[in-house]
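What follows is a single chain, given as C-alpha cells, in the form predicted alone.
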Amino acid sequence: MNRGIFPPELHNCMPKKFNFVNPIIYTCIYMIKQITEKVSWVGKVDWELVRFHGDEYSTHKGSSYNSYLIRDEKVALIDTVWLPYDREFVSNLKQNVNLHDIDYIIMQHNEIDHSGALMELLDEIPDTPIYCTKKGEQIIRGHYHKDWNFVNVKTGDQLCLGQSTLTFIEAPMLHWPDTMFTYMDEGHILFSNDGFGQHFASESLYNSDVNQEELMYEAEKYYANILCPFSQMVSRKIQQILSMNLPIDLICPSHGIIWKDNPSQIVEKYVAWSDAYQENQITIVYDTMWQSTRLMAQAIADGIREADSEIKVKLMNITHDDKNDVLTECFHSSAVLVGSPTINNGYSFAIAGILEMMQGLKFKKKKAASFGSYGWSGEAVKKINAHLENCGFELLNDGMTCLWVPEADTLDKCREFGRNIVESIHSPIN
C-alpha cells in the first residue's frame, strides 16, 4: 500500500493495547456515539496526548479529534482523524456504515490531525469527492500527492443531502487558509472544526457534563495559543456567521467537547477573547540561575500586591511553569512582566524562547516591562525591552537591574518597583 510521504513509524506510534490486526478490538474501545437521528460522532478520543503540534502545545486534558457522520438520504462525512489512528478510524467506520454508502467527506481543514485518515479511507473508497475550499485542495495536495476528486466550495455553497442542507462558511485563518465551517440546517448544527474547540479528552459528548471550569480553561488556552494571532478574522468571522441569522443549538468542533447547553456561551467569549482580551491581572515571567532574579520578581509581586490588593498577579517560572499556560496567562492581563539574568550578554533560552512565542500570538494593548540581575554586563534586560516591543507590548519603563544577590535595599527598590508598574498600568496606551 503506498501511504505517501509519511513514514511508517508513524503508524506505529499507537499504545500497544491497539491491535491493528484484530478488528473486533475497535468495537469495544471505539464507538460511535449519536448525536442526533442523522448525525454521529465517529472520531477519536485520545487519553494519552501530552504533546501537540509537536512539542509546541500541551495537553495536559488530553484530546479528541472529531468526525461527524450525516446519514440521510445521501451519507456525508465531515472530516477524519489523526494520522496514527487511521486504520483504526476507518476499521470502525465500517463496522457502522459501508464504506461505499458514503457519498461525500467534507474536509473542513486539512491539517494532518484532521486529514490523517485520508490515505486509508480513500484507498477503499477512491471516487468519493472530497468537498472543501480552494486552498484546501492545495493543502490536501501538498500532504498527500493524489489526484482525488475534489470539489471546491465557498461561503455560501450548499450541498442536498436529501431532507437536510449543509451550507459552507469559509473562515480563512480560523487557524489556517483553508478552514472552513459546515451549518446543517436540519438540527441547526454548526461543525466548526478548529473555532471553538479545546483539547481536551471525555467520555461524555457534551458540555453540560464535564467541569465547568476545566473546560472553559482548555477553550481560553486553545484560544490564546492557536488563534488568537488572527483575532481580527475572528471577530469578522464571528460578525458575519451572527449576520446569517443561522439558528444554532449545536457547535460541534473538531477537538474537544460540543457545546450544546447554551452554545452562544462560546461564542460571546470569542467576541470577547478576540477584541484585545484582558483582565485586571499582571503576569511576571522569569528565569533564573542562583535565585538572585526570583528574589527580585517575589519582591516586584509583593509590591503590587501592596499597591492594589485587587489585581491578581501570577509569578510564573518559565523553566519550571508549562510554557502554553504561561502565555494564556498573558494573554488575560493588562501587563506582563519579563526577567532574567544576564547570560553570554543577552537573557536565557527559556525567557527567548517564550518572548519569540508571544511575539508570534500578536497579543494586543498589553503593557510590560523587564528585569534582571547581572554580574559583570547587564545586557539582559535591555534586550528583553527591545524584544517586548517587537512583540508589541508598551514598555512602562526603562526596566530594573540588580548588581549580584539583592540586598534588603535592592528589595525595597524592587517592591517600588511593583507599586511603580501598578500606577504605570492604569495610564493609557498610546
Given for the second form:
Amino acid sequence: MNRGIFPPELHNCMPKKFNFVNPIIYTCIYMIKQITEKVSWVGKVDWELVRFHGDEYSTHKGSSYNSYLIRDEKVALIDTVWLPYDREFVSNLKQNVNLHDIDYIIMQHNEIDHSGALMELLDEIPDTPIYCTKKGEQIIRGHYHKDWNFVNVKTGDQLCLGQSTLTFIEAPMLHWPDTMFTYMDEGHILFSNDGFGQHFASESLYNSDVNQEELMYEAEKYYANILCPFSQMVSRKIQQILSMNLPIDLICPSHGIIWKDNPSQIVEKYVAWSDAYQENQITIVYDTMWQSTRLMAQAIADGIREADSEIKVKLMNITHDDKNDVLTECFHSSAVLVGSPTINNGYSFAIAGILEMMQGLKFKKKKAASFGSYGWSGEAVKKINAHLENCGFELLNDGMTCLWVPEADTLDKCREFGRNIVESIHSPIN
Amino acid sequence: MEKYVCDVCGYEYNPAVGDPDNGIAPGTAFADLPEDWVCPLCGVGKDEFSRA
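With the form predicted alone already on screen, would you show the form predicted together with its partner chain?
Once more the chain from above appears, this time first in line as the rest of the complex follows.
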C-alpha cells in the first residue's frame, strides 16, 4: 500500500520499532483459533503492550485485539487490530481465507486499536462493504479519509450470512459514539466490542483457562478506567439486551478473553459496577515531599482501623503506585481520602493528575476528605476539597492540615480524623 | 424555549438553532424533537439530556 497517504498523526502513534516493517513480521504466521464451526478468532495477542491510550492506561498484563471471522455461505469479518499490527494481521488472514471471499466487514467501533488494519485490508479489497453505525462511518472517514463502501446500520438491523444471521445493537458511548454490538443467532454469540473486555493477553481463548483473580481484576480495572463515566448507559444497554431475550452462550469482546464458562457472570458484574459500585473500603491516595503527609496518611489509616477492623484500608502513594490501579481501588471504595503537601500555593502535580482522572470517571455516591502538610501558606487542602467536589464526591469535613512535621499530638489528631471518617461514612449519604 | 445539555458529552441543544444537519428546523422545542432524535455529537438518546 501507499504509506505516503497515511495520515501522519496515525504514523506518529505507532511505536518506533514498527516504523520500518521487518519482513519477518510478514512471514510470522500463526494459527487461527476456532471458536465454533463457523466462527474463528483471527486477532492479535499483544504480550508487549504496557501502555494504552497514549499513557492514559497501564496494561500490566498486555492485551489482545480480537478480530473474528465468520464463514457461512457469506463470509464476514468483525473488527480488525491495532495499526502497528496491520500487515501481520492481513498476512495472517490471507493464509486462512481468500480476502476476496470476504463479503462484509463489520466495524463495531473505530478507535485505531480496532480499525487500524482497515487501510491495509481495503487496499486489497477496496469495494467490500463496511457495516457500521452512522457515527462509525464518520469516525472511519475522519481517521482514514477514504470513500469506502459504507453501509450504515441501526439497532435491530439484520444481516443474513446463510444459515446464520447477525443482528446489530447500537451502543453509543460504550465507550465511543460509534460503538455497536453484534449478535449471532447460531451459537448464541454476542460480539460486544469493548464491552466486557479486559486488557489481558492470553494464548488461551476462554475465561476458564486463565487465572480467575487476575482476569476479574483486569475486567474491573477496564470498567473502572474506561466505562465508568458511562455507567448509566451500561445499565440501560444491559437491560435492553436482557429484554430482547437473546440466549447468550459466548460473549466475544474486542480485548482479552472470551466469556464462555458462565458468561452471565460478567454481565452480573457489569450490572453491579454500573450501579454506584462500592465495597467496604477506604482508599487513601497521597503524595509526599519530605514524609510529613505520608506520616499523616499512615496515622489516618490507623485511626480508620481502630474504629472499624472490618473495613479495608488501602494506602497508595500516587507517585509510586500505578494511576490506573489507584483509580480501580477508588472505584470500589466507599470513600477516598486525598493528601498532598502544599507546594507553590497548590497541590502536587501527581495529585492534580489523579484528581483530573477521578473527575472524568464520574464516580457516584462516594465520600471524600483531604489532608496534607504545609510550611507557610497551606492552600493544598482547600484546593483539593474544591476539586473533590467537582468530582462529585460528598466532602466529609474541611480536611486535616499539619504545619511542618507532625509530632505525637498531631498524629493523634490524624488518628481521630480517621476514626471520624469511619463514623461519617456509616451515616447515610444526602 | 429552553436549552438542553447532553449529560454525556456536553452538547447543548438550542431550540433557536435546531439541528439542521439532522433535519430539525430552527425553532423546534426540545420536547418536540422526534423520539428517535439522538445527540449529534455522541449519539445518545433524548433521555440523556438535562435542562441547561
